[in-house]
Amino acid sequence: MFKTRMTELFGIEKPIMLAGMNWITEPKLVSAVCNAGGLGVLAVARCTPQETKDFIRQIKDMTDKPFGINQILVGPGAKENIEVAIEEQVPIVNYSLGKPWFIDDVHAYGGKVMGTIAVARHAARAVSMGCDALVVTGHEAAAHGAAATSMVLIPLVAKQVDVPIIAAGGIYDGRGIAAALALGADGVSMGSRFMIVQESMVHERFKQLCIEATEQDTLYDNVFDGMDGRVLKTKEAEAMTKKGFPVVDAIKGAMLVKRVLNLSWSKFVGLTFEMMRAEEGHPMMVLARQAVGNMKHMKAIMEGDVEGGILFAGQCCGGIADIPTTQELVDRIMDEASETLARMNKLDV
């Protein structure tokens, strides 16, 4: 047992929790985590309430460990989603972009809320919102962290604020959990290194790419989603920095979303101007560029697509060399962590 306010507060035994990650977080993924001593994310961003609800009974079924959903709150499909994980008592409710208005509904039944940030101003009024613990991202992660690095952002937001700080951004092994305990936060997340792993479902081709990556091999721009994130530097990645803007591509990939999460024409227009008209409004050039990066990731994730796919990947990859299981995995980090700390407790001061 590995006990940090992170461990306490969820009621598991590792400090370490799966990045919420659309097409990835699956159920056999997020069980193994949980099943390993740690925190197990689904996102559900890109499903249907439906799939959502079969999503969690899954899970449940796979394990009897805590476990999380991941929703953005702009996104199509948000409210409903939300709903779903209240009803079927999930505990624990990790959001990002936006205003969580069902942080009663889930302390109603004893769950949890977990806001994500990657700016520290925005930290303190999480927590006034009722905010439970937060994840705190930095610029080294795959995907949407801002311009601070972890280094600089867990310090400044574990001043402002009093709850469990997850750090998130660069993290791939024990030392990484050591030095974020030591810069003040609670636990950690990681995305990059648990898509490497037995039971994840991302192609073994990129799987390849990521272990033969180096730390410089990612590039950061907000052309592939629309906002500013990191992507593994691929040929498609890299044309991407180069190009206009993807009309032709735009209009495939958001009927491509369309499908997927089974909307109407009408609820499709709806939540475009929703999305357009939400704090964190989206213009259109960016759901347009969503609809692109979404329709790249799944080539990447799904069919292996090292040509005409990207993967958002952070950093940490040129420190990743192994496929592991997921135990396995969590187990040598902590190890490595317990070994980290026990050695800085030595060093006279």
Ligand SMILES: Cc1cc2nc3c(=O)[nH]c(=O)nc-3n(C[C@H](O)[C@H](O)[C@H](O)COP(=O)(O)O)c2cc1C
Contents of the next structure:
Amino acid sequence: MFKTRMTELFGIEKPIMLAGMNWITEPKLVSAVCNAGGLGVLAVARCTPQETKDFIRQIKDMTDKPFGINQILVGPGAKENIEVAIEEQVPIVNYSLGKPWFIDDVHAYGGKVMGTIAVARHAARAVSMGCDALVVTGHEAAAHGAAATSMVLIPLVAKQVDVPIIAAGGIYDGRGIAAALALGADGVSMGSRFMIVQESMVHERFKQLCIEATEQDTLYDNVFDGMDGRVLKTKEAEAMTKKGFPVVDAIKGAMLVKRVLNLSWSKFVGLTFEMMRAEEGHPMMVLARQAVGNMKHMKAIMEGDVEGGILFAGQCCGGIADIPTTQELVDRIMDEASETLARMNKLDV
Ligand SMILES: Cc1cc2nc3c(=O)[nH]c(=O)nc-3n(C[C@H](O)[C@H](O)[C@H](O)COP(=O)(O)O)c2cc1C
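Could I see the form predicted together with the named molecule next, after the form predicted on its own?
Complete assembly follows, chain above in first position.
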């Protein structure tokens, strides 16, 4: 037991969350984190509503502990996936990018809503809309952190709001948990670290690349999927930053999304405008850019394609050196966190 406001709110044992990661946080990894005492979160941005339902049911079969789903609100299918989560009464609904319209519906069955923010001024607004907790993402993070690092952002947000704060970005060991608690957080969310565990479906070649990477080996740019984001420094990622945005690929990607989702032109244009208004997005062909990013991510995650693939990854890859089981990892970092806090308590102050 390691009690914080986060563990109390969600009814979990340890203040560690598996960050929602599109493609990667499948039922196997989600349930492994739940069964190890943390909070597993299933990212559903890439799922059809049927897949979302199937995955939620698989998780329910694999664990009796609380779990969450994560949905990026500005993409196609967001509304439908959230509806499924509500029907299935998922205990925790975590959203990023966009405005949540469903908070009362989740509260109605006793669920909790967790907003993800990367800019301090968005914190109070999310809480005023009814969020029960916030994930606060620093610049070090894989994928879509903004300009401020966790060191600056967490205390700023902790001063503004009175709900549990879950620190994301750059955390990979128990010292990181202790530091996050010291900065005002109530727990942590880890993405990159949980990509490199035995239960993760990331291709072994990319797991190895993350282990070999130093803290300098990521790139932060908006060319990868249209929003500022951080990826592992691969050949393809470096080439993308030099070439700029691949217009031809983007148009192909956009057409693919339209076809796969069977969108009418009016729905397609509507979605594109919706994404253009996204709080933290950029007003240019975001949907198409995401499609390009997704295709290259799949090459990395599924095929281990080092030449053509890109992978969201955080600076903390520099500190990741092994591929433990989820249970081993959670136990180890909780021990490290307790040791670190005990050491700090002994300081002569
Ligand atoms: C491959 C990958 C996919 C991700 N997909 C999502 C996503 O679908 N939704 C989301 O809110 N965040 C997504 N993220 C960001 C994570 O939720 C989290 O904020 C980040 O990994 C934290 O930083 P860390 O990697 O330093 O722990 C993704 C991260 C990675 C590595």
